[in-house]
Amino acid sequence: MWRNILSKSANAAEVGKANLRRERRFSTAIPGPCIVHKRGADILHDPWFNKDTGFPMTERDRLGLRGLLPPRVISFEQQYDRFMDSYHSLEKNTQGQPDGIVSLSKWRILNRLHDRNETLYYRVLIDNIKDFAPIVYTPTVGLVCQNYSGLFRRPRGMYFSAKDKGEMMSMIYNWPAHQVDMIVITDGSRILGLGDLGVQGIGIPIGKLDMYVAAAGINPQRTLPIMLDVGTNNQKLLQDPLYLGLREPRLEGEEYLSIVDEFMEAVHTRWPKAIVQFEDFQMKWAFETLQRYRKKFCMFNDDIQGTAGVALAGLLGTVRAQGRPLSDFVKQKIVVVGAGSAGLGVLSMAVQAVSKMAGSSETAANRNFYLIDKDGLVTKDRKNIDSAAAPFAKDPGDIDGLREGASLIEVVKKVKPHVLLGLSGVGGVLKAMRESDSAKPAIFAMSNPTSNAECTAAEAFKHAGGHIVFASGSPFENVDLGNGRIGHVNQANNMYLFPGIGLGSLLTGARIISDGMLQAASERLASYMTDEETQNGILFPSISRIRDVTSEVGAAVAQAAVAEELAEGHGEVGIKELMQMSKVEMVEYVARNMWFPVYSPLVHEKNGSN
């Protein structure tokens, strides 16, 4: 399970994928026809069917478009190149302007394309995922959410509010798609590291689902972003005349849970096989809803389980980077800074991994993990300890020389950890990591967006030394260490895992998403890189390889679902066929079921209504 699953080199993989993209980028293969119930201008105003000037004359005639477009027919390749020329022109014209203005300008031009022509938008996104992911996803999505009310132009997704109590079962049928496979929902209570943004948090589900399309090939017509508006405690938003959400304090307690309960029942009544990803809920509701629904619905919480899975893959990769066998992970001393949903999720999954590898109890596996929150080291001596953090509190007898509430610098100097993992949005203690017991210690600065990162890559390599392994939640440039040496930056992005978790669960018809499925995803990601790459401090692949990564991760999730007897089959592929698939066949099955954007011939169905 722990061995490297790839026999090819990274360079060969990179070249192979690049060649594949070039071969299929403007494929002449004609897909099957698509039936439409619209004609004329209605089609031009529907971003799913609109081809802009790409409609051939035969379609213009049969769909009532002749005369509604300029006479020249532009090929898909020409449309693609024209957009990219516009994008590069924007880049050139915004040079020297503040980063926020540049990022929002790039987001706007992509969003306008998304509003107009979804097929072209997703092709552009897939082919340029490394450049565009930071624009439609982390970190720019945080800026978009902060400014959402002013940026709003047209609705995307659905909005369920506290005012809709008792109506959600009927509301869910207002969504026009007959089938939905993937739903991302937020209540806007903890958007990235920005806090309560209320209804403006809808940008997160939209961005996440764009990544599902780009990375996992989920058909965008089968995705649904959801905003659950239960009010906001952000006074600035409540006083903002442009704010589009409910102008009242957040619901709490049973009132809050009754709203989420009603939504979950409604969505699974209409789409019982849909997978629901919870995103950016404040910690108390993140853990509460996860435990409330995970055994009943096929759902997961990306902040708890996705972040934990990517972090675990990075931690396992760090052991490989040190030239040690993965079994030595049980010996790693790890300090986790931040007792929020992400930090506790990482600890929980890491403890499970150690317990599994060592064949010990989770209590024994917890021995080398140290949790630090805003009040310092968490121990069993603490009064009123949070129930979610309690399992990770240290026994005072096991931390000789340290006290309850000891500072981060005290803990690092005493413990000399192999890994310092930050999920708190607060600057870490870097120089002390030079005293680590590891010859190649790791620093993970995981908080988002970039402005909230515990440290930059340059700061980490400068203060902790050029020999470290560095990972971050937001993108940073590699660091020039001099003498031809490069300090590699690993973006520990949830994008490496959540698309595969969702796709693998979907393609097996999994009833629930188990801990075993999540751990299988982490292990497959950790084993994706070659030994040469990890020993150079590279823990995660290039984002440009994301569909290949998702195929592997999705296959691991699918195999775990089958092994745990959680799979029920998907479409024409039943449980018998799934059980008979080898690892290679499962990877091929996952890759084969990825949607790819091409223009389909449009045929109008004459039903007498038009």
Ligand SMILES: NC(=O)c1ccc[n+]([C@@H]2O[C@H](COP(=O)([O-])OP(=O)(O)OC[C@H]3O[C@@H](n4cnc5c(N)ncnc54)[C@H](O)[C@@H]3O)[C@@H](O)[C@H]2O)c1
Given for the second form:
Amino acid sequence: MWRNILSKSANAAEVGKANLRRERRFSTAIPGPCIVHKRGADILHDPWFNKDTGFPMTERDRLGLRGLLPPRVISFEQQYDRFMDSYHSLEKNTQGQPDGIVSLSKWRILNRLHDRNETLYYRVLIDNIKDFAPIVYTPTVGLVCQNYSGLFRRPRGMYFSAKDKGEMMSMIYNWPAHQVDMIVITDGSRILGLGDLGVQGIGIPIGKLDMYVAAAGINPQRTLPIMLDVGTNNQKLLQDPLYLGLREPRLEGEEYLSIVDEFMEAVHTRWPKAIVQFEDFQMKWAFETLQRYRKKFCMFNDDIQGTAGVALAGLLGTVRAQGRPLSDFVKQKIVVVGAGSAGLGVLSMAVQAVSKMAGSSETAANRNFYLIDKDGLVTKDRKNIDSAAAPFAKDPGDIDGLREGASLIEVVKKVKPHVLLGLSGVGGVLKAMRESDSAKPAIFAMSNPTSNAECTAAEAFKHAGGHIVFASGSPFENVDLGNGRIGHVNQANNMYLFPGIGLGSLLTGARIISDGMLQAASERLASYMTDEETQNGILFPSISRIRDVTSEVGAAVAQAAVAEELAEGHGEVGIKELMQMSKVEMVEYVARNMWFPVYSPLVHEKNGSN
Ligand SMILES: NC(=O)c1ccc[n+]([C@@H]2O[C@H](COP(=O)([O-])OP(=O)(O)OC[C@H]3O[C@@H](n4cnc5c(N)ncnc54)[C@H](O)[C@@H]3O)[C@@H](O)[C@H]2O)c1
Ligand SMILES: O=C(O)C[C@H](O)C(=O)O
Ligand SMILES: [Mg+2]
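Would you mind giving the form predicted together with the named molecule, to go alongside the form predicted alone above?
Next comes the full complex, this chain leading.
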């Protein structure tokens, strides 16, 4: 169900603010120089340094570019406008075509710019994040992964395959950048809700790192997308002669883990302070690798931990939306559908939060949570229960007439939950939410991409009622409820947290990423919204505020790292300075360290390697 998910037009106030921002950003202040070890055509073909027609004449002389470009120098602002004009023409020319075709055309035009001129690419991405995030990130990135072999033109990131065993330590030095700060790695085994896409899953680390640049200001030259190709069990891909990955079944057990171990050792040998985000691993490896590495490396699993923090912030926002004190969170009845890495991550963090608030044991805190997977309600009667799901299984004595494997509709009818999170399935379930014990029930349809969403926003408001709070993992338009009323759509996506988790950890030189740091991130996101916003069903900020959100979240993560004595300092900023920073100073420190795309004067230096 691909639909036009792009927002229509910004209101006048937004346009005014955007113009102001634009004036400031295209100001003539001269940025610091950037050392380059190349000359001539090599620079034009390097997207990190290329300025296309924007090289000033003096620089053309210095770098041996005179004559390699048309004579006229075009300003960054003119280049920006020219790109946006082409983008808008493409939008006009593809009107009426199927959504998937339109989205892929938009992705292609952005990707071509990414391949040619990173500075301009990131500037248009940052300035138009609300329109472009759905193209370079969820949901279009899912379609890109599905069509990766056909779309492939140039490699991006690094590929480590099962065939590289024993070679990784030397391979890692093939990466051209001296410094890497942020790595996102996948093995392609669970790409969004699209299943095993093998090597084609590389689109996900690329999209996540684009968000790191846009939302957290990580310098793109210091990001590294990684595909760990350990085979695929996707039969269609295995039989596709043009498939670009290993045409072998996935490695399992110790063989699999030894590949990941080797990669982690290699990466930390070359860049000991790089942060590694694990993304879209199938559940068993998501949990296993998190346990295996989290005390040893500065890493986290975004699907388990990032998602949990965003969902918890949304759940706390739901309590505020009801006009109730946060302490009432302990009384909320919550049904979580999906016992995978995301569902169990959410449950685990939410149960910990209730236990902390109520001062009760985690077993007691679990009372109001119900977990449902493809076989229905999970109880202690479940045979062969997964060890990660076991702590959340209901005691048959506690569930008042419900039985092991009870269907979602049975559970919702009986429990009358305040929140339904995850898969809500069909209209019948949504209608049952009308009988919720909450005056403002919440539906979180968090699965991605759009085609996998448990329900659309329109369906949720239609069946469950106009009074609900609604959030989805992929973006939907707000819903017109008639009589001038609008059903607000929130995007409950881990993009609100992972950039801040990464940046806060980086800027403190955190040794590891602790539960306390993740909890601080979630709490800061929850408190970002005003009472007025939450009471209007607005639980998460607009994505156009993402850098501001990330400054706050990053600062909260940084402060928690310092408080837990996990910070080792970053560059010139030592532990002492970090410890002395107030909350406001920490936010400023984080914001000040965000990279922003401007053309820096290039200065040539001989004998370098980049
Ligand atoms: N919004 C976000 O930020 C966010 C973050 C992480 C994951 N997700 C999405 O959540 C979804 C699940 O991710 P995951 O990592 O947990 O996947 P997973 O494969 O680990 O788990 C999927 C779970 O869904 C259950 N399930 C499947 N069909 C079901 C059905 N008909 N009824 C009830 N349960 C059913 C399975 O039993 C399993 O427990 C994906 O679509 C992913 O894109 C969204
Ligand atoms: O990638 C996303 O949009 C969120 C999440 O990490 C997912 O796997 O669905
Ligand atoms: Mg993910």
